[in-house]
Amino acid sequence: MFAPIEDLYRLAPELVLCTFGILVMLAEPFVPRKRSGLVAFLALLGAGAALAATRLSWAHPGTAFYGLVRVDDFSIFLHFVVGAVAVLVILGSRDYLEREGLHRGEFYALVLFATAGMGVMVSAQELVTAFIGLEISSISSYILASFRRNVPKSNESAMKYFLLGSFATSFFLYGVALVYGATGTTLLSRMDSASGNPTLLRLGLGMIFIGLAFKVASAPFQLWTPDVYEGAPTPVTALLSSGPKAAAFALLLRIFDTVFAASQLWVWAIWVSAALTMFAGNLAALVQSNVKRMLAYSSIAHAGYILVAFAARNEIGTAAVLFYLVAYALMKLGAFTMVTHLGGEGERRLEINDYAGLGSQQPAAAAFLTLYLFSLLGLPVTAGFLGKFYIFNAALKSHLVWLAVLLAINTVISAYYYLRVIVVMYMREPQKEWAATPIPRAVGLVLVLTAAGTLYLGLFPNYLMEFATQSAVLPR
């Protein structure tokens, strides 16, 4: 028996991504190396087609496949986020792969498959379905993290990511088993009405939270992040810092807002984790000399900011999370794309001191990076400023005064390491002459799009915030 056509419409983005992922793998052996851009174009076409298919899903809201997935404004919002991340990562990685002599077809296919897994996560209305999406995304990410096979640090980061990720996944899966044992269902919409063992349910939900806390890199489960981000190819780091994190936060939100028992149980865990995550990320970033490690610890801190909005437990907080995920993706994708370009062959220039004199020798590159760092810091006229403002507002309206104070303190702390990079770029004499390497067109397009998005959301946030507010209402 075939699935109703409406179910296929609702799963259209994932079907398109998987189809193009397979096509990329099949096409690469037949494409000459001199025309490898065709493979990149096919992958980019697949990611763009998935974004277009999201519009098709949006026109057919509702549940699909007997309630396993749900298409609503919330899932559509996140589909646009992870789809756009895939497009920008594919666009910005072509020149890197060519420079490093890496196989392109495998890379692009894995990015498409990882994005399909993220799409399943943001639509999942049932825990086993969420687990399947989580594993599709995670397995693809493990392979991508080790894509520079001849670099020991890349293999080390992938092994750490795989071992710790598998350990976190086991927590999630065992939590699902306990929840099923307590309620007799894995459907989120039926858990509150199911009678069962409340202690077993709380234990299961606690283990699910631990598994997802690892994926979003919140304390005390963030230790894998700096090593993985540093060792992975920089375009992969750009992907890991934005797409999977947005999908994991989406799943956390879905469970938190749909299952009443989860919202009651997780609130204090989220409060404590938010505070620990902000300080763990920012204080560790202060002493980093490697740009990728600094941005990795920065990512941890930003996960803490998002958790502050989580703790608000209202639609204002959920809308703030959604807005910040978009702003955060733009900032991180732009920053890591610029680091990819500046790193050079073999990613040799990754120390902060290597950026000395960049402002005078490559003013365009320095200007782009400065904008992203200002936005990550949260200065006005950038998306980061309004993102933090909305989170701060949600915390105050929920009377989370201490969390709001801690957020403000951590923003001040983060100013040191963001401004330090800018000082080095503009106020230090270069140790080495920067080669006059122009920014490749594809990389330049990614930089222009992310920079324009960062400024646009900093000046005109209303449209996105209205969409986020509309998407923040999740059905129970």
The other form holds:
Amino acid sequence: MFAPIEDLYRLAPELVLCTFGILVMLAEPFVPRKRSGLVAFLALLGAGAALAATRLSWAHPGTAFYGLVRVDDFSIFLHFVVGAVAVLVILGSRDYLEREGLHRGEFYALVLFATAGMGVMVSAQELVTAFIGLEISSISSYILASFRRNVPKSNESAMKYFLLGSFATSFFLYGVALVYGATGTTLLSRMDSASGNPTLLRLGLGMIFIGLAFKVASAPFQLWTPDVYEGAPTPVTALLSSGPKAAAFALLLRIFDTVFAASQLWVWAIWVSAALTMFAGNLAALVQSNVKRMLAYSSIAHAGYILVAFAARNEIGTAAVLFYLVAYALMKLGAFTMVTHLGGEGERRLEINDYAGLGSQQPAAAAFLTLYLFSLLGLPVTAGFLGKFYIFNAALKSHLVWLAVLLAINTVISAYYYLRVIVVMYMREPQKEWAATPIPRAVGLVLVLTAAGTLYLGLFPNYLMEFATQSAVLPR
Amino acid sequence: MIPTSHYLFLSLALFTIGVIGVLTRRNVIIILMSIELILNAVNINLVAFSRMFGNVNGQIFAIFVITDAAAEAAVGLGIIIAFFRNRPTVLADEMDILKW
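Moving from the form predicted on its own to the form predicted together with its partner chain:
Let's see the whole complex now, leading with the same chain.
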């Protein structure tokens, strides 16, 4: 029995990504070492084709494969996000891989597979499908984190990511099994109508929440984040901090908005988790000396900000989450790409103090990094500012005054560690001589795209915000 | 006929053993085995519920979980071997280059 052609259109982005992932692996042995750029180009083509395929599936909204996946504005929005993340990560990683002597086709194939998994997650209407998507993206990221095989730090990072990640997945699964036991179905849309055992259902939804809270790195399940982000190859850190996080938030939103019992149960958990996550991220970031680790804690804090919008439980909140995910992906990708380039061979230049004098030696690099840090802090004219503004707006509309106050306090705390990097770059004399390498073209393109995106969203947010608002209406 | 609750308690026992194993053991291979135990607890649950409802969804899900467990174990052992080549230890508390 064949699936109707409409169903294939609705799954087009994932099909394209997987096809190109396999093609990249097949092509790799036949491409001579000297022309390894071809493999990267093929992968880039794949990620670009996935964006085009997303556009195609947009024209065919509806459910596919007996209601397992659904194409609606929400899933299309997030497909564009994870697809764009894949394009930027592939562009930014080629020069890094060449520099570290790691250039292999599998890297790109795994990025494409991980993106396909995220695509499945954001359009899943059913928990088994969501689980498969989650695992495709997680297992690919475990391998990516260990890609610097000969570096003990990378091994250790991958080990911790793998052990804690699969532990979290097993919680998620146990929760799904209990929900299935309580309702007799794994389809999200049928869960409310099924008359089941409410205790079992609550227990199951609670465990699903724990599993996903792990994936988005929200407190008290955020402990793995700094170690994994610090040890993983920096382009992989860029991917981990933007793509899977967006997909896991999408899945949380989808379950939250579709299953009434979940929205009843999770409200307080999300409130508490948002408050804890903001403080856990920001306070720990204050004392970091390593840039990657500092950015890892900052990404925990941002997960907390997104949870604030989540706690608002209305369509403005959902739209704010979607807008913030885009803004956050842009500034984090940009910042990590800059850190990748500045790290130099063997990723040695990673301490904040190593950036002393960067403002006079490499003014362009320093300017880009300053822009991303301003945006992460949330200063006006950047995407981060408007993202935070929308979150505030959503929180106040839902009378979450306390949470909004905590968000404001945390923004003030975060100013210290973001501005410290900028002060070091512009106002300190360098203690060590670092060879200033020119920015490669592909990396430069990533920097220009992310910086332009950050500024564009900071000045003209209307188009994206309209799209986000339109996508925030989830069909029940 | 054995009632469904018996299976659920067996599954809960396996789950608890698995969680305690992950939290208390130092050897990463035993931690990996404990995670597999939790996944098997999930499978018992799924199959028991599947029989209770008389629909086959749970059993299909269990097959997916088994496949996933195999993939995860393959990647996990690969990561452990890569680690062991650089630093000959399998004890979680000796993995301390990055602060936990």
